[in-house]
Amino acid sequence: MIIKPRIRGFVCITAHPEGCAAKVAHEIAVARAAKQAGGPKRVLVIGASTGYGLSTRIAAAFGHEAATFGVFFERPSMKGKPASAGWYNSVAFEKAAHAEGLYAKSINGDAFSNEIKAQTIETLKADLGQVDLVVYSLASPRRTDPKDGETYKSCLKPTEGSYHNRSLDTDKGEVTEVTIEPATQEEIDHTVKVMGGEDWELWMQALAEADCLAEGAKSVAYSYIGPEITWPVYTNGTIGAAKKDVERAAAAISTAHRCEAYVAVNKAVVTQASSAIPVVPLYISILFKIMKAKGTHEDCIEQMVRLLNERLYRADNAAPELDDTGRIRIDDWEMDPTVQAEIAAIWPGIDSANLRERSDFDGYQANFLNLFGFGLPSVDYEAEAEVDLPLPSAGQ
């Protein structure tokens, strides 16, 4: 069938298999170009199908020749309709990895459940024995707690009063104003339940009890801080409360399982998750323009190559450099004072009329479409595309 992008708000409900494969191929080329000796060799990625999780899997496999096992929850093709972008990304990744003789298997299911944890551990014990890196990169709007069976939902709200600021209607390309009312304590607690560190701890406990963690194993989860203009709705909001709990979990995991567990603070990039956060798309559009002009712009894959090559697995075998709260900072180029000063100067005067002049909104839109396999120059979008693609490892 011929597949076109169908966008609803901050989500594209269609995905192009060949476009997703082209995007994965680009990330593989970036990882190959930065190939480095050492590094992880047996990697579990929880949340492996999109964004930073996918890019970490690619960086480990094609930058360090690592065997990788991925866990994700994606929609395969049904009744002739396209699968989700994450499904096509994973199909393309596995095909490329297998073509180079690399171990790559995946499980599609709810990573929060005990069943998926058990299935993952069973396969790891049979195939790899132990893993030396565990990447926790889940970004889900809801979680069913396996202990009580209750489903919790996260929200994007401030916690200290209502928040008003500029935002961006990405559908219309218009700078708007947004006001967000504060979260209730229940909403804060539920967001921590979904996006905090509890499930990361459960994964690491299950892996440790099954003797699936190699001696000297490392684990990393991802976070974001960003500039002060976004703090009320992010760092000091419900999501920020959840990320603080992730930092708590890192310390607990390091103590309980003799595993080096870190939180990596990443740069702002266009992902399905970031597109949903008010204010952030406008900030990203301005940020892209400035960082591209300075030659310091990075997407997910460049960030994850730098994380593995320069922070988690340094050539001199030194421990990662940490900030004063124990986090790895891969957002250092974004948070450069000169970059932030330029954003602060642009922010008050940007409007719908000068949006494209004073920001890289076109680049933002292009990146958004790329997430779903659209807008890639090497793909013929007028040609018929096969949508029913099986996951290669499903038949193994």
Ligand code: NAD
Given for the second form:
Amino acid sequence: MIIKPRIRGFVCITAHPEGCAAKVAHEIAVARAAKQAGGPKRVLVIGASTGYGLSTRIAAAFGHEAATFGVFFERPSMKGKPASAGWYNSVAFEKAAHAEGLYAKSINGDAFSNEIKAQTIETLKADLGQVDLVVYSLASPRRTDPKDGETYKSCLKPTEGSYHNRSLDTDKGEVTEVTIEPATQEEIDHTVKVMGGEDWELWMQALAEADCLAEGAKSVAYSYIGPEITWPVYTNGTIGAAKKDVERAAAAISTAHRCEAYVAVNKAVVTQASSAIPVVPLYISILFKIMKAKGTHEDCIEQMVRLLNERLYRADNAAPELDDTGRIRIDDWEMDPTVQAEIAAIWPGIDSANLRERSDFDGYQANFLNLFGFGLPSVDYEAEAEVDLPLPSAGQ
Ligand code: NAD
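Okay, that is the form predicted on its own; can I get the form predicted in complex with this ligand now?
So here's everything in the complex, that chain up top.
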């Protein structure tokens, strides 16, 4: 079928298989160009199909020749409709990895469930024995706790009074105003339940009990801090409470399983998760303009290459430098005070009329479309595309 983007708010409900493959091929080329000896050899990525998880998988496989196992929750093609972008990304990734002779298998299902953990561990034990890196990169709006079957929902709200700021209607390209009322204690607790560290701990415990963690194994989960303008709704909001819990979990995992568990603070990028956060798309549009002008602009793959090569698996084998609360900082170029000062100067005067001049909103939109495989110059979008693509590792 001929597939066109169909955008509904901050999601695109269609995806293009060849466009997704072209984007994966681009990320593979970036990882290959940064190839470095050493590094992880057997990697489990939880949340491996889009955004930071996909890029970590690509950086490990094509930058370090690692065998990778990916867990994700994506929609295959049904009744002739396109699959989700993460499905097509994973098909393209596995094909490229297999062509290179690299082990790559994936499981599509709910990572929060006991069943998917058990299936993953069974395959890992049979195929790889143990893993030396576990990447935890889930971003989900809900989680069903396997202990009691209760489903919790996360929300993006401030916790200390209502929050008012500029935001961006990315559909219309209009700068708007947004007011968000503070979360209740229950909403904070539920967001921690979904996006906090509990599930990461359950994964690490299950892997340790099954003797799947190699001696000296590392694990990493991702966090974000960002600029003060977003602190009320991010760092000091419900999601920030969850991220604090991820930091707690990192320390608990390191102690309990004698492995190195880290929180890496990554930069703001356009992903399906970040486009849903109020205020953040406007901030990212300004950030892109400034970082592109400075030559420090990065997308997920450049970030994850730096995380592996310059932090987790340094050529000199040194331990990663940590900030004063023990986190790896790969958001260093975003948080550069000169970058932040320029954003702070632009922020108060930005409006719908000057949006394209004072920010890289066009770049933001192009990046958003790319997430779903649209807008890639090498793809003929007028041509028929095969939508029903199986995962190469399915049934292996
Ligand atoms: P994303 O939406 O691109 O990816 C989320 C991944 O989680 C996908 O692979 C999806 O399939 C998987 N997933 C979701 N629910 C699942 C479930 N129930 N079972 C199995 N898989 C499931 O998100 P992202 O932006 O790459 O976020 C990943 C992590 O990086 C998050 O912790 C996020 O907070 C963090 N982070 C993001 C940014 C940013 O700007 N996007 C910045 C810093 C840190």
